[in-house]
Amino acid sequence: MSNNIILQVEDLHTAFFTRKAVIRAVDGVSFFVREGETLGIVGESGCGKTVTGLSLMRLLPEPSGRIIGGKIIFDGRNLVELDKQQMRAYRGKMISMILQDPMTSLNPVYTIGDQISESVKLHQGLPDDMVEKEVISALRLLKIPAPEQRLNDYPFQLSGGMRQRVVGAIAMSCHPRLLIADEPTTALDATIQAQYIALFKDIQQKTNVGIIFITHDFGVVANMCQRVAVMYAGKIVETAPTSVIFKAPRHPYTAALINSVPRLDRSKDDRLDSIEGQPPSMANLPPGCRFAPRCTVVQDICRKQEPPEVKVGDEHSVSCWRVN
């Protein structure tokens, strides 16, 4: 891992216009991803991860999503101010997405080698015989035995893993700087997830790719990032590097979570420990602290005034009122 800061995103903004109310999905989040460093972003379904992404690969569903204020600074560009047209030739190749549902982002109607050849043949320019060559590095690149024969094949004839393995070549076909996988092994079972873990890291360690790695599990952040960033309700309430956050969580939230991951340590007794209550509505957001109804060591003025985000440490920020 290089110091070389590849993605630097500044106070960004992406809000839902609806008849009703308007949804502030992502609230005034910041963060930045080196080369070759994996940055983990968790929290509960509903804290605004997934649209963090969609963001930053500019796929929000218009014309009810935007992005309202900020900066996506890649490689010295912000890529807020590119209109449609520059920005495809960003996305896929120097930035490229994992979504969470290989099934979804699969076409059952194509084979797999046509899907992965059209993100080759738009972002490389490569003549045909050039291009069945590339494919085939990009499946074996993700492991997946016997290349030359899946090629042919369509999604529903492949495992849940194996999609989710071609969703991988998809988007590193095009060798990305930047990857950012949504949730990539949450339909996976324990042992296949492990291996698909195993996976990035050896992609990683080839290409030196950064990658932000969605997750809602802390287990899977311990195994796989070098720096977390916890999102509750739009925000990002503490960043830090990931041996740090496990030893001395400085955010109730961070260490509520942490404490309901399950442990070996632990006797057969012992009770998981469990988040009271539930996030709050989006298009109702509480006055302060947006985690204050659920904390269990909140403080008047956690209820009246959002707290302001307070470095801790090397690399270590939190927003909450108990480190002020």
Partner chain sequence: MSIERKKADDIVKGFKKRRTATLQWNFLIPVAVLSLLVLTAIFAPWLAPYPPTQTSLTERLAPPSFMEGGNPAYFLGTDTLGRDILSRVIFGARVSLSVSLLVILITASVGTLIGIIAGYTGGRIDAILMRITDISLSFPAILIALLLAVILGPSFGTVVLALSLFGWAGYARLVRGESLRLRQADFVSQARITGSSSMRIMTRHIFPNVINPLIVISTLQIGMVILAESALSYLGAGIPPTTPSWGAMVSDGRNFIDVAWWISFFPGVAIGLVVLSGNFLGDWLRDKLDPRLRQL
Second form
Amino acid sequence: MSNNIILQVEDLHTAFFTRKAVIRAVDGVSFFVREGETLGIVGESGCGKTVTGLSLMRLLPEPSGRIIGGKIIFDGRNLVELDKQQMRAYRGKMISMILQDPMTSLNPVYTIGDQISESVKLHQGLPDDMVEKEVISALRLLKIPAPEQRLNDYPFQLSGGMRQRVVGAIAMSCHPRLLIADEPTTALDATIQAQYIALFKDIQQKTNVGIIFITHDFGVVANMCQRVAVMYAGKIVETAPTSVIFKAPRHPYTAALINSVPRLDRSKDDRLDSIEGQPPSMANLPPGCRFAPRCTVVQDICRKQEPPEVKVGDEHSVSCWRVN
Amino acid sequence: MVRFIIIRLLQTIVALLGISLLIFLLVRATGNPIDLMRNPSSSEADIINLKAQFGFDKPYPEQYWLFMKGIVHGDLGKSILRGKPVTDMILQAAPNSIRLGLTAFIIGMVTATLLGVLAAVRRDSWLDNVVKFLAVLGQALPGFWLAIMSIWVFSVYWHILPAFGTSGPANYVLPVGCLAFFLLPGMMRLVRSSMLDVLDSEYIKLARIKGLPERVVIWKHALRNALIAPLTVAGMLFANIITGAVILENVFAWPGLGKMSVDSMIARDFPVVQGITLLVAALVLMVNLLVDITYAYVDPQIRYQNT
Amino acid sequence: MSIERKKADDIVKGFKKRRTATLQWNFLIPVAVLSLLVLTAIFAPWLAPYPPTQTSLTERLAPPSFMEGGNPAYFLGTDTLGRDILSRVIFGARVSLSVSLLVILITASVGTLIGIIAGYTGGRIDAILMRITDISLSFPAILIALLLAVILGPSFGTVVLALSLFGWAGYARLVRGESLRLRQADFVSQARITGSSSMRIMTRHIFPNVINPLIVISTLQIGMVILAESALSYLGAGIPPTTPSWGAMVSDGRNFIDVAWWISFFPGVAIGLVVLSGNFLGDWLRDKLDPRLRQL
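Could the form predicted in complex with the partner chain be shown next, to go alongside the form predicted alone?
Let's see the whole complex now, leading with the same chain.
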């Protein structure tokens, strides 16, 4: 892991403009990713973590979704300012993404080989015989057994875990520098999950790719990520190195999330906590701190004013009135 | 795949037997079809003669056997009105129908696919609204009425297109155009909604993540999946072409099977109507068989399952 | 407040939410047109200015009253026999309405029965019934109608029979799909565990749950049946000529299109308007009752 920052997101705002309302799904989010590093973005479903990922790819559902503010600086260029053509050159080649459900994210009517070689041809401009080699090496990188035979398989002929590896192979086929993995293991069985994560750690070692790992599961974070950003209702409430956040979470939401994960190093009589209540509707946010209605240590000010972001340690900042 | 085709083929044969039996029984539903053929002046002896000639004096199972034997040998009986074999009459009129139907089918399908896809891709744009409007209107206005009105506009009012005849390319414009438009709304609507579903799918998102140009995303990744749904109703589409052709051939006095069947219906020349109905029934079943096979080809899951 | 936040706030403020319509025109207009159809059909003798079959040789091919040379006595003009087109359009509503109601009643009942049996029983019976359904769906009813017209002669009954013979298939397919889904539902399993008979489950548990889609499809079917009926009448395989029907009226004008377009024009507009209303109402009902059916 170097100190070389490849992605810097600054004050990103993304909103959905629907007939009835404007939903500000991502509301001023900032973070960065280093080469060869994994940043976890953690939060409950609907907190804006997937929308953040799609914003980085500039693939928000059209025409309702739009980036309405902020910068996404990748390799010195602000992706928000690129036109469609320019942005496309980044997708798949420089930045790639793995979607959640392997059962639906491969095109059912084309073979695995076809779907991987498509990116290779597009971005690397290789002659046909070289393309196949590249495709096979991508399948090898994802440790897919007998890659030569898999080329002519259709997605439905593979298991879920194998399909997700194929999706990984597509993502890695053009040696991207940044990979956004949106809950890639959620749809998989527990044993296959662990394999998949080990696989990606290995791939990261080999390729030095920077990874943004979007998940709702702090257990996965502990395993995979160097740093974590915790999202709640469209905002990042706490960001810190993984080792720090598990030992000393500063935001009550982070603490609650960590408490809801079963851990081996805790005694049996420690109860797992769940967080009371529901996240707020993004169309109708409470004033003040967005977590206030569910917070167990809420104060008066929390309901009135949004807490500012405070730096509390090395690469560790929190937005909570309790910290001040 | 082979097993799958054989099973479907057998089912088709059974269905064909079923339909022929249905038609056979329908024709005899009123008792004796000879009563339909007799003119007031014919004597009792004439009728017995006719009955013997057409084999109606035999018991039903034997009649059905003869009927089926005839069909297998391409013998659909004789026209009462003209005394000519029905098969010959059909062979004479069929090319006109095929020319009309096929041209309209190709034009209609290509237009419908194109408009359906573009409407889905540019959802809620002016183009989408035009497509939706056309679909709604096209499904509500009767085809024969639109055809007559187009004659009024193009032949009577503007004098730019002929309303009758089959001599030159200009004669084709109105019948083909009307038939194509008759097929358009349903297909267009189907392609549009199926395309919208596909565009919403994860694999389209993945295709975009790969950085593929929109052109490839739409016409390669989305279209092939989007066409699977309309393919399942291709059998109904064929029925639509037949319906449209019967109606429009009559509006434009087009000398095809559709006009022949209606003319024969009015003249109560039942062997001709029966022959055409049988032929179309067989065609319908063939088309359904073909659709099943094509479907299996397009969707690899089916292709592999049945090998 | 940061610059980017301000920028974002400004964009959100600039977005104008679309006004949502308070009156549901896409419901009210179709209902109005269809009610008008029913009323017209019932009160035709009182509404029509002339008996529909009254001919007048002196008033043949009179243009509509609002046109040059029009006779104020004939609002929509007259046909080749001098019959009043408005009166015939009014009486034509009777044919369209009665045929469509009867056909829908028959096809919906038969189709529902077959669909529930196929979906609930499953297995071989289902496979056979659905194969028959598929073939019926793809069979052009118009040909059977022509055949029946030859055998039985064109009549009201022939039309209804011809349109019903294959028309049940659409219902059967829909109901079968729903029953198949419902068969897995917990309340059906529950009923089976407590020992309800198949008959009871089909009538008490499955049938009530397919009523909504049935209503939607039946409404959408109004237009289809009226179109099919008018086509048969146009071809001369429908209601015999003495009864005025819209399709036959369009046909009457076919050979006089160069001198009297109004003979064909107005009955066609009547068909279009009614079918359009049926389709709109069906779409509206579908969105309200059963949005899952959008695919149809």
